[in-house]
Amino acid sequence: MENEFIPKAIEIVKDAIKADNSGDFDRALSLYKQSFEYFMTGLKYEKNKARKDTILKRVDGYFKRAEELKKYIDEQKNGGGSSKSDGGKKGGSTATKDKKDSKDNDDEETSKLRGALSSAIVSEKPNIQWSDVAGLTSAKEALKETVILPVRFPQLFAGKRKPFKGILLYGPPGTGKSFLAKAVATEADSTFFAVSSADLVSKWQGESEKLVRNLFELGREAGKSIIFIDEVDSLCGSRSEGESDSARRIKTEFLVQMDGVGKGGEAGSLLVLGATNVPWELDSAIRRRFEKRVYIPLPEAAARAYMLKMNVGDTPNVLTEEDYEVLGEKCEGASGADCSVLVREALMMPLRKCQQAKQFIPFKAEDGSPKVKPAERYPNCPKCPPKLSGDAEGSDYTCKSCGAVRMSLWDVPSEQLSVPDVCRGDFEQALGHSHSSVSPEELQRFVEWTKQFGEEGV
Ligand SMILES: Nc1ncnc2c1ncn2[C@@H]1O[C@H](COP(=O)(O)OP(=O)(O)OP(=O)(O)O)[C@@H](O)[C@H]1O
């Protein structure tokens, strides 16, 4: 698939930087922060090593920019700072903070860092149930084990009894990891922080590992809570010889901190969740922290039965059970997230039908109130498509046997249009344009690495 991300992100780079020499930072700042968003997500499906690093050189140019921003931002809104029109450009100013005592400075920074961190992290109480979770039955079970057992019956973990403190969801993209992890945050009723490791790496400028210790800190704080850290090959990849030195601090910080989970603090109370769609870019020293891993493979045909139907939800419809089961075969080497654009297309359909209708058939409702149906294929009527074609007829014709008056959807009175229910054909149509966003060789490489290192979450 032609990688999308990079060009959007440059897009949206554009933009911030007109709206920075404009003197609109908050936009200017808000604008930055989303193409690292692109970028971070570009930069994971680029495979060419020397424009990969074109970009990140790029990109850490656009970092520096976003801080000084954010540096001045709230500097305004504080009252204090400079009246420098320039956004913080060339150093922005420090003078109130070289006043403080050395206490005070350490709070300031850590104040700080907690800014930083909240614009980084998503801390909320999900709602996603575990019944909302399509298959993956034993993945399930094994998070039950590690988050609810120690709550519910700490007896169960004393002695050398110790419940996981790192999980490791591994998998194909769009196959439920982050909807997993909600679902275990909604039945542990833990905090979830979930970092966009986007935005810490955007933090790489000297800063990351203070970020790093302070997300965990909150964590702790937070009584029970979880810690979801998305792409965590981006944070922790392997060593490599163009790590740099803040990567390689942001690591070590991790092991740290990864360390001292568990320690001190009421069993199972912090839980760190990591997931990531390249679990062999994992530094070794990374993969032995999280000490349970979970391949979250692509859903089966059931799972993707049941997905279907969760995502057609009260649409008007008329699939049956059987439907569904025939179309959750059908999509084989489909995601989760496949499944959800699979429906998005399908339930387009009954729009298109009434947008190339040529010939509407009018109806009484129930109520008795007039409608017309669209009927763009009438095979029921032997002699209306012929006649209809011919342009000879002309525009008001009705057809005598069936009733199709020809018209177009714009020639409907609003209140009359009877969209039609969205039908396994409808589905099979959307099929046609669908791919499946895995290749083969991916899914082999998985199944080699659960052998090695993981367990199987089906
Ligand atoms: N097993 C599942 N049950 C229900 N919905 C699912 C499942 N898998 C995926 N989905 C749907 O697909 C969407 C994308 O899933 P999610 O973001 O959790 O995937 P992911 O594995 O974390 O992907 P990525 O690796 O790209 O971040 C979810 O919001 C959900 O609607």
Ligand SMILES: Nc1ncnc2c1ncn2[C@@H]1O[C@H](COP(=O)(O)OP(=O)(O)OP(=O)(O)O)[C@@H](O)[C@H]1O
Contents of the next structure:
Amino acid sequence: MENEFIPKAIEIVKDAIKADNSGDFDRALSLYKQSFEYFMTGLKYEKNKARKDTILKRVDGYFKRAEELKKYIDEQKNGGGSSKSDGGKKGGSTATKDKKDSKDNDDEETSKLRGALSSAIVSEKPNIQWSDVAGLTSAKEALKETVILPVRFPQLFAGKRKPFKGILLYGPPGTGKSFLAKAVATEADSTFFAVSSADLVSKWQGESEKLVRNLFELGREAGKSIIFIDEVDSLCGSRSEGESDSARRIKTEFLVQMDGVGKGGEAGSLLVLGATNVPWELDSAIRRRFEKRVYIPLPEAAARAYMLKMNVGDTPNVLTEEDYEVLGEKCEGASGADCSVLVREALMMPLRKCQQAKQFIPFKAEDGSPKVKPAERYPNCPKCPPKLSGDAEGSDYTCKSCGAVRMSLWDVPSEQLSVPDVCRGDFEQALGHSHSSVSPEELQRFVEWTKQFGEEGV
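Pass me the form predicted alone as well; I've looked at the form predicted in complex with this ligand already.
Next up is only this chain, free of partner chains and other molecules.
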């Protein structure tokens, strides 16, 4: 995919320079900040190292100029003098005007921060139903009673009975935590915010905690809403002596906002849904605020079989229900992501059969059109001469017994190729070089943490 962020950043910074040169320093500073967001996002996807270094040098220059402008503007607001090199603005503003300008700037900053968070709102539902999530019955029930029931049956939550306001999904990588969140986004009649550390961490001092506060305020104003924080440990890890003040302030703001979820809106109107692969790295105060902590373990055999079937989908195959059950048993220790990779590998096997085939067998399709399918690389046909069943160079030859024609895939007309259906043997071959991405030692650590702080989500 083409990196569109860098060109957009350059376009914005050009406008910033124009505003800077014309003396509109407030607008210039705002545009510089906006361009930095696009530059930082674009640099994540930039693969060319030389181009990345060039961009970083330019951004460093823009950043220094933005710092100068910020310092100058702050001095003007505090009644300081002006200098031509800094911009040449005249001082002498009244206290009333300063107060009005400060309020306008605060409103403008809030609008800008909310604009940056608008991309976190999921406007199009992912179209993932509860039935698409294999297993995880307890986890689905916990989410339903917190997200769906309060909207559908508000009379169930009377008196002191309130839905949970914080749920943590934790478990090994690839077990379906983010997939569950997508199901929630599809099924819930709520505004869904999907955020990560990149959306909430800013290089500008004090802006990160403002982003956190504005995120929660947006959620409360939207009424029924869900804030999903993926990899929540990257934002709310354990507090330590060596961490930066900025990281500590972000955690403090999270603690304050999660405690105040019920404020400024209907009780239970905002749910914070977190996901992590390393729950033991969470700060203890953050862990406490996630009232319900649900373990998402590796799938059982039945769930693995269901995942294999779902991932195969409508790809032409000859697999039976029994085949899926047997394959599900053979995939022990595999996560949902591992099952997906296994299916992708197995689906490639028919293509490899076509590429490796030395001969193809012609036949008539149901509509009477001529087709060819790859024969076995070494067909068990006693009347085929050795040159057909070996790797020696062949010639235009057709076996009168099995009908195999000596040719390679590249000699077959495109419209005549019939691709073999996926079969159980393809999966068994793929299983020969597939491995689980989760070690037994990692699993044991999750089990121990669950005994102390969590609950099973199977």
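Here, rigid core means the biggest group of C-alpha atoms that superpose within 1.5 Å across both forms. Residue numbers count along the first chain shown, from 1. In this text the structure is predicted, and so the values were computed from the model without any measurement.
> Aligned on the rigid core, do the two forms place the Cα of residue 425 2 Å or more apart, comparing between these two forms?
Shift of 2 Å or more: no.
> Superposing on the rigid core, I want to see if residue 11 changes position between these two forms - specifically a Cα shift of 2 Å or more.
Moves: yes, 2 Å or greater.
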